[in-house]
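What follows is a single chain, given as structure tokens, in the form predicted alone.
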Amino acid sequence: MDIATPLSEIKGIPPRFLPKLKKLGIETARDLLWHIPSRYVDFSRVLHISELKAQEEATIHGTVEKARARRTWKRNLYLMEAFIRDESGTIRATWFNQPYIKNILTPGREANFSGKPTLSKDGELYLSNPTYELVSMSETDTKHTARVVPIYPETRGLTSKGIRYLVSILFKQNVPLEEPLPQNILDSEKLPALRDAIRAVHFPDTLDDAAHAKRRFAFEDLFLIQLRNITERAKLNNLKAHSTPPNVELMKELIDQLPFPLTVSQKKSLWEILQGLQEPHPMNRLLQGDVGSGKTIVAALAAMNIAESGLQAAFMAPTEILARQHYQTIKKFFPEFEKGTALLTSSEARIFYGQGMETTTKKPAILRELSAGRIKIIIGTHALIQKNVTIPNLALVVIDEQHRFGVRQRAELLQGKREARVPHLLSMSATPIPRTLSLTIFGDLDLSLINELPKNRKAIITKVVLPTERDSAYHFIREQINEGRQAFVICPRIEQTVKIDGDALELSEFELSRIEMKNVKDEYEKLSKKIFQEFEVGMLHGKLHPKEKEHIMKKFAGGEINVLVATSVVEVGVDVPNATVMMIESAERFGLAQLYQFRGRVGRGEHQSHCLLFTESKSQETKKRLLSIVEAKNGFELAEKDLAIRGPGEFLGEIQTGMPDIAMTALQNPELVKHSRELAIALLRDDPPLKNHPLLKSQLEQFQKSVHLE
């Protein structure tokens, strides 16, 4: 047996657990051993019953004196009670909806009981749902009590107790573990060997042991991510790209013709991009900037540089609306560009040849012009990556928002022509990503930052709205609409659904919080029928068909809808200059970076814009977080705060598919990120193919299969 052995073939693993384990993505011995606990409970304090104190975790050892089960009159729940005695006294323990316990904790049984004692309204100290373990007084090798106990990510029908039992079976089988990390790295980082770390992470003697073991796995995951980034970058450096020198005179001429001056950071980013375009290998650059900071103009200028040299550029957007916006931007700001700009979506096909010459045509006509090289800039959605789309001289691909674009996608654009040169890539994102994440998740990308807004932009007035101020806020929004403006209303959820676990006595804190959250459908009903019945109110959410979403956004952009009630689908790619109010319900439910994104959807036109953060939370911490948005001038500063508060998932979304939780948490540790990168660079400098580190190479290959960062 080795770590690749399926659990179904391991003696002692009960078959009934296999489907439940599969739900957690656990099918092999390795999967189970690397199912790292999310937290630990310290039950190592073993006390007498008389020494117990309310809300202090501890373990007692005692004998079941009597046990009984009954139905409660309230909610008709199954209540199991046991009275436990030791030499110092007796205490009552209760469990709900676990009838099988009465067959285990029979009178006379010796057991450990761990938990936080609770004080009832009558002043009685009792144990509510304690963890129990049948052991005699002489036993010391416990799994669930009288020690630091791991708590795992669980699924219905498989608790942490069950997972601990299954892990202990593998430990008894002594599964062979080979160390992938070089010894010099273990020594320099003071990390435990793999075998010691696996045991300490599942059954630590102390919380410090658990933290030390977790640090090893966190480092290992970060190290593998860095190795992946560096090898991906090396692959690109071995490919050929069109080398296009900067046409400085053209750039000066085009910039002078713009109706506004470029900011310093726009100029700096443009120059960095132009430098990348003259390299003989593919550029891989991320252009970051707040909503409205002018990323599209910078990308368009880079595309002009490409077009002037006789090559082609492609803009790819996540939605038709955004693709149309890019097309209109180029038409508006570069009206004399005569080399062919085309818009190609499922519902539209247009070509603009400058000097007001624009024609609406059919898709086949655009494809012919494109393949003949007569269209130099093509703008569309991911429909551009199709077999019937040929772009013979493609030198630059610009991807807008939410998409990573890897070697595989570039190959698709090249239509399998191995002799062709690989296009340069410019990704654009308005999500402010902390430097720690940029160095890790986007470590294979160079980074350009636009960290200032155009000088003619009015600052958006932001206010936290308390429940007592709701009516006056509605009155303000009504006034704005009567003046001809429009408003967004953002809600965290689509509809109100709360599932109650049949084994629970009451709703969890998480479920209660969900009940309080505003949802789009209810809010739409309220606003359209009660609050703003005199206006046209629309609704937009992720479950709508793409065509329906496009239709609603078209109506909103055209001024036919006054108030748009939506989920976070409006976070990306919506430019409605006439919208001057961004109202966000349950604002505390969003991360700071996301709120900043929402706010940037207004303030795009000449009129003063406002962002209203509605909250019913009484928490001082919530108010403090929301006030940081009110005061924020820079999205990157907010991003660092959000990383500390909410973790990296806030920024990565679907990008981090499959990334282990422990790696996600580790991204909040800048020092660990820095060390892992430095050591990865040093290792690959000495041994690029990892020929001298076969176990590490194998580990990296497995990691790349399971984690998708594109």
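We call the rigid core whatever largest set of C-alpha positions still superposes within 1.5 Å between the two forms. Residue numbers count along the first chain shown, from 1. This is a predicted model, so every value here is computed, not measured. Compared with the form predicted together with ligand ADP:
- Once both forms are fitted on their rigid core, the CA atom of I101 lies 2 Å or more apart between these two forms.
- The Cα position of N456 differs by less than 2 Å between these two forms after fitting on the rigid core.
- Once both forms are fitted on their core, the CA shift for E279 between these two forms remains under 2 Å.
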Contents of the next structure:
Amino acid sequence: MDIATPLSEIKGIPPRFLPKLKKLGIETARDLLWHIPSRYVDFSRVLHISELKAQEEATIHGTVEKARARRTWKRNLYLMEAFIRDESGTIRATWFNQPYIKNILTPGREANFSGKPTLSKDGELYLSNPTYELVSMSETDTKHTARVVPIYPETRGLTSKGIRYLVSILFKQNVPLEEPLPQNILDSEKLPALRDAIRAVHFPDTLDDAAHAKRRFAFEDLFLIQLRNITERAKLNNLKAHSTPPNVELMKELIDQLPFPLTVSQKKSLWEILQGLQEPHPMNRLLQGDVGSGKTIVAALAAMNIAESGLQAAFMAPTEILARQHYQTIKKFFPEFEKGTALLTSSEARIFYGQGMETTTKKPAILRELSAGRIKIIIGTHALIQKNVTIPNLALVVIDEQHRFGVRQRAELLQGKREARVPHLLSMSATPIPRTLSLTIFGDLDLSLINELPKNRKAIITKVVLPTERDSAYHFIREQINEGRQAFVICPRIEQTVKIDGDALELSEFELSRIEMKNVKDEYEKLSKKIFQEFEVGMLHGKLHPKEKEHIMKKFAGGEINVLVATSVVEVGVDVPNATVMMIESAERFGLAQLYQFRGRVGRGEHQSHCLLFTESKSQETKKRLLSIVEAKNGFELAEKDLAIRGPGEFLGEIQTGMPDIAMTALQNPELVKHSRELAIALLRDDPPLKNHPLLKSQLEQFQKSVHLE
Ligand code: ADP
Ligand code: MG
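Could you output the structure for the form predicted together with ligand ADP, given that the previous block was the form predicted alone?
Whole complex next, starting from this chain.
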């Protein structure tokens, strides 16, 4: 057996865990050993019941006296209660929704109980959801209690307790572990060797022990990211691309005829992009800017530069509506462009030859014109590249609302053209990424930033709404709709994810917190049937079929839907200038940068817009945090703040980076980031093909695959 052995072939791993492990992406021994805890709880203090104090984690050992289970009337939860006694006293313990515990903690049973005692309103000290472990008094070899215990990323039906048990099975099998990091790096960075780190990360003696081990994995991941970035850039420099010099005259002329002046950062970004297009090697650039900051026109100008030189450019958007919007932007702002602009989606095919000459046609005609080079700018959805499209002089690909365009997709664009030149890539994204992250996760990309909004934007009135003000907020929305406006209602979840059905699952902390969150389906029911009966209410979320999503979005854009209840999917959306209310439920659940993005969905038309942040939280801190989006100058500022508050793992939660969590956390340590980069550069300088580091090399290859899967 080695670390690549599938868990299904390892004796002792109960097969019923396999599907759950798979949900966490764990299939091999390696996956499980590298399932790094997100945090630890120190239960190592073993006390008598009489010594327990509120909010101080500890372990007690006692005998179950009485146990009973009942349903609570509030929230319909299943409550299990037990009284535990030791020689110093008795304490009550409660568990929610784990009815099977009744069969385990039967009267007379001896066990350890670890947790953080809570003081009730009546002054009773009790244990809420403690971890238990059936052991005798003298037992010292514990896994879940009376020690520092790891808390892992969990999934439904597989808690940290289960994962600890599975990891301990692997430990007994002594899986051979080879060290991939060079000894000199371990020494200079004072990192524990792999074998020690694996033990300490899962079963640490102390919290320090665990932190030391985690630091090693963090470093290792950062180091791999850096190796990847450096090799990725080197790869691009070995490829050829069309080199197109900036046509300064043309650019000036086109910019002059726009109905607005470009902002300073739009001009700066355009210039950076034009410089990139002049390089003989493919550019890989990310253009970042807030919603509404005007990225499209910048990319369109770059495309004009390419098109006028006789080459071709492709625009790809995540939805058909956005593709159409881009097509219309070009038509509107460059009405005299005669060299052919086409829109190709599954429902539309149009070509525009300037001076109002537009024809509706069919897909084959577009493909023919494209391959003959008579269309210089083609616009479509991301699906454009998957079809058999030949674009002989493709020099620039613009990708909207996608952070990273994988090498795999780039390869698809070049299908069957071995000696061809590789197109330059420009990705556009409204998700602001703080600098530390862009230096690592996106370290293989060049960055251009648009960090200001056009001057003509109206300020949006932003308010935090407390539960007592809910009715008047609905009243306000009703007035807005009666005046002909539209509203968004955003919820953090699609549906109640935790089913209170009493099946044998342990509720994780994570799941418990979800019970309190507003969800799209319930809000949709409530708003459409009760609150806004007289209006058309729509529902939009990620589980809908893409066609269905388009359809709803189209209806909203067309004014047929008055109120749209949605998840964060509207973040990537179209311009609906008539929408003036952005109402966000459980606002505290979202990151600041994300809230800022939601808010950017309104305030695009002539009417005054409003952003209502609903929260049930009573904390002044939360209110203050939410209101910081009022003062923020741009999304980047908030992103930095968010990153500091929530950490990169959660910050990037919605963005598919393909990075392990541990690496994300490591990004908060700038010094580690810097060292990892320096050491990666040094190693690749001495040994570019990593010939002397075969293990590192294969790990890098693995890593590259995982990152490019998006
Ligand atoms: P995003 O960066 O979110 O993709 P868009 O490119 O869709 O933003 O631009 C939003 C709107 O702002 C469009 O209607 C566009 O024409 C307009 N716009 C772009 N640049 C400017 C500018 N410098 N001044 C005024 N309006 C602008
Ligand atoms: Mg856009």
